[in-house]
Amino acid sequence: MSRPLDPSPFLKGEQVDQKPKEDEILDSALRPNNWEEYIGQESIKQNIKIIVTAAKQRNQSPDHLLLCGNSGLGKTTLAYLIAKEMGKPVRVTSGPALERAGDLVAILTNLSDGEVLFLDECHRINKITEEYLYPAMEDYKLNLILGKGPMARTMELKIPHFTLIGATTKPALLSSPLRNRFGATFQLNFYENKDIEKIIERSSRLLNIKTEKDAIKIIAQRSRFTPRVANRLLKRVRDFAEVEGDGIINREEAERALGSLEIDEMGLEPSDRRIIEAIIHKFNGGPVGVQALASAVREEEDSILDINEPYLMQLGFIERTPRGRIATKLAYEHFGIKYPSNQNNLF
């Protein structure tokens, strides 16, 4: 049931509307503009290209959708490009931004027919303004209760139809009942080392950058098997060609560049060393909890389990179990240290 509600911020046309942090991430000019520029996801693409071309033959709005993934894996891409095939706009904003639910209100009495509204972080939205998406998913209207007491009174108030995009790291975070108003689930998996290559070559053709094969090689194997990061590789690289070459990003400027950056042949960063070093030699191996193991390495609980975590498990150098990560042997070996033969026991 709607919670009393400030009508203030919708009936002065007030707009909350801010612009994400994985757009200010991404940089706008290597998003790709259409399906064939989109590499990777071949099945997720495929699937939403017939939701999307099913209801513009019906001139109908897309069902709302949900995407899940790691972050840097294309969910904002997804719904830009949801929304240049609608021929719609699409309005972007997260779940931390809509402290209120005014706020949420505002932006849906302002959204056009046929509009797409993308919402990142849709896990972190507070319950009380959630419950003001129900009847907006459902039945394209909000439900306000205006004042208090005696004098409260209700006001079903009709919204434009529009298509909900919400993008989630956590989606066992999401409520069901919201979960459930979604017409379609994806998840985003880490992308394969030939299609990071692919997406290296388009945007150094972009960024003008003169990149050799065996480079582009190098820098997609440090990526993480995600596009973010093999842009941003992509332009750390071509600034120390550009400062310490001739510009041209060869074999040696790559390993030189990344090797100046801290990151190994396998993508390991510093801080995916030390998760993996104190689980060793801090905690003989493991098990151990995400807590005592961020104590121990100084970061964040949630940017181990959202940021190094998913990236050590793809690689098999850790495993979750329900006592706690442990170190497999593959970690030991990259490391170059002698696995013990205790270790199973552990598993």
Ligand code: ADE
Contents of the next structure:
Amino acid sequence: MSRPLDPSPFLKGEQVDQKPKEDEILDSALRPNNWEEYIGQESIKQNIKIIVTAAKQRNQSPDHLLLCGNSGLGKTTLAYLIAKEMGKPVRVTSGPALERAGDLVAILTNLSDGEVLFLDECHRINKITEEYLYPAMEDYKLNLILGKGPMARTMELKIPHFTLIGATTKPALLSSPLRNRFGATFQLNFYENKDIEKIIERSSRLLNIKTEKDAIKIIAQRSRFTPRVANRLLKRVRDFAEVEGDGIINREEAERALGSLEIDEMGLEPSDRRIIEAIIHKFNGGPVGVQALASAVREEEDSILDINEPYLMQLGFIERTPRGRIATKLAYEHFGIKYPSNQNNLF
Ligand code: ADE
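Having seen the form predicted alone, please provide the structure of the form predicted in complex with adenine.
Every component of the complex follows; first up is the chain already shown.
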């Protein structure tokens, strides 16, 4: 605990010291500024609005909140909206960035009353650091250990009242003590197509891009029901329209650009196709474990688990069984491959 206090475990937000990725810059430019601008996830929005309004009326910080859901669905955006509503800044860090307990102590002791701390990938926080989080969340205090061996002393340090917003793609990996310290848990789901269309329409307006209705539909259809993907595709299509067209995005421009990027009508990308084809051809339709699959398609296990699998499952192209992933009849049909008549007996 004697490490110098160092704000480096902050990723972005008010204390930036790491270069944000392109997607993050784009995300922040397009981030909704108020609840009215936040499209979709209606029930979560209503619930969080009540929690925040009630806390404001009591002049207190809202309870700690846990946001679960696939990447790109707007967990960070919700944290920024909550902070905005409270009139406070957001401090952003993540489980893997908190390598030592001292990293967390540095962040917590540097907070001001009422601030929001966004802890991304909170399932990846290490055990020792996590234990410091418990009293911080519960009683706004830290139990520090000073010195070593028989001379070691504990010291209680009060920290400002804050709201922790934990975000995770894998809530099952959270320990129960951590999960139980959140006042409410919300599961963000894939967006409806009509909401993705509204998001693309809004982003086009903000980025000053002329996008025709037909083109919005095409981009939305290929956006994996995910706002971050929708905004990224919109930007890519704009590149094509500016270089090869007149800057206006119409149906043809959108289809040409997305075709050129090898994104099909269902939003499948080359890595999705490699995964399905590997399950069908190399593993006879499955079941196959994620490790074997990752090495067969030369992808990171984590990116299969976080990016490809949730969407392929949502489409009904793969299913998880206790023995691994299998390709469904729907997947065979989509790829024009005959579904083996005895396939159901094999699993
Ligand atoms: N950008 C990312 N997520 C959004 C949402 N839910 N509403 C509006 N814009 C967004």
